[in-house]
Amino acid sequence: MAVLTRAPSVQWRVEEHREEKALEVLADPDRLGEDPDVMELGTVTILAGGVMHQLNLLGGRIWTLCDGTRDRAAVLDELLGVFEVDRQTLSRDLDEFLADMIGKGLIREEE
């Protein structure tokens, strides 16, 4: 099983306001009205190399759940348990975020 691990020189932290406000929405879509960009914000900061990265709610969720202990399909079926999406869909979201994340050297994919 390769296991999905964050990059252990990376300094990272959740912003716990800005996650909570973007949660609300998601459990009431008629909220999207009032704020169509909530999904967009910086749930989780990142700081790596000097260069700062915000990444919005499924973002940060991954990030989180990238601690070593899961692989890819663990990291779907708890992502498919927050967001109301089809599992094709979230797959390819996922694959894209961690090929970005990889390619940073920011998350590792290791055996």
Contents of the next structure:
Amino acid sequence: MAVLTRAPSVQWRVEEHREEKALEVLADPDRLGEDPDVMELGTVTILAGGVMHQLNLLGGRIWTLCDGTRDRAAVLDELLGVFEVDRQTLSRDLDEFLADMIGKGLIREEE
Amino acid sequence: MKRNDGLLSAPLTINWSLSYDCNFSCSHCYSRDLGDGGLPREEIFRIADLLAAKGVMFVNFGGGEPLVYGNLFDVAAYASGAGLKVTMNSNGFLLERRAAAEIARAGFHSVGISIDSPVREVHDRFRNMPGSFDRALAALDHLREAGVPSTVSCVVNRLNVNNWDGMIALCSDHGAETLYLHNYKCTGMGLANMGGLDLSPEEWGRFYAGALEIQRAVNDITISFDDPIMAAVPGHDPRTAVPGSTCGKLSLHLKPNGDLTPCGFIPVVIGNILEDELDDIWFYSPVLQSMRAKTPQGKCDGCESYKTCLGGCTARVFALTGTFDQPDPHCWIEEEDRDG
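Please supply the corresponding structure for the form predicted in complex with its partner chain (the preceding block corresponds to the form predicted alone).
Then the entire complex follows, led off by the chain already shown.
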């Protein structure tokens, strides 16, 4: 099993207030009108090589799940419990995100 | 009052002055005349726990000279153990081999050493301390020997503005990973001595244009800046984490008595970390809110750079105008040039 692991040198944290707000809107999309930008807010902040990255709710969830215990399929299963999106779409989003993060050296995928 | 959800949930960095005591009397010192009493060790540990619980990632000890503070290594080890990444800025004078070993044991992530010129006499004059240049270089060597990453902090001023090749070579030779070029702040002694040390706006413009060229050309160390007015350099995309000054958006300053200010150079108390809720200060402080939502004044109004620089360094503007919204006195863009 090829598990996904965050690069150990990277500093990061969950932006709890933003994540809470984004999850509220995810559960009740009618509230999106209150703050149309809320789903694009960074819910995870990453500091790597002197550069600050912000991940939105989906990216942030993937990031937190890459803790060295799950492969892609397991991460996808967890995401399907949070996001009401079909498996194929979510799988494509996951692959795109991982390609970007692995390319930047921020996530590793190793047997 | 509505919470600003665009803000990070807490500061990323707390710049923590454990004491303002110092063994130097530098020409640009912001804290020479400050004398807030410190806190007992248990209160300091409580603050470290609180910061870690709030998700603060970095604590940078300054002051004052951190190595003059008697409990530095205990506090640093505790903060590091609580999960905070601990760094400090030091003049290096007291950083001998034994201190470097203590720094390593205390879990410091990195240590910044202040060096303002590759010329011994220039540095010693700026720091008003004979022998300080040699001791600062030795500090870098001791840190390298102890396995602690080091950086060099340099305050750009009239005495050093033309010798960057020498500074870069110095960093390379002594193992410093990053050279931080700090803009000249006009607070405390920095205000009193700005006539002889600060550059003119046109000189700042030329300096930053040249420094960016050097930054692109140098590979063996990283050159880093902290001045938002760099957004005004033609063709420069600063790619900053936030527009304008980072103080009050990514960081806060903690004084020895627990009072919080937006940054060390803005002496406006916005609360006390032991008496007030950090969330209340961070999200609702009227001072922070006004710093984060500036209104462009004067030549900033209508300037293309404003969306990125947000009027430049808020500390410098505040020191010289008493407000947050006026244009940065270092900005070299003139309204007539811009429009013409």
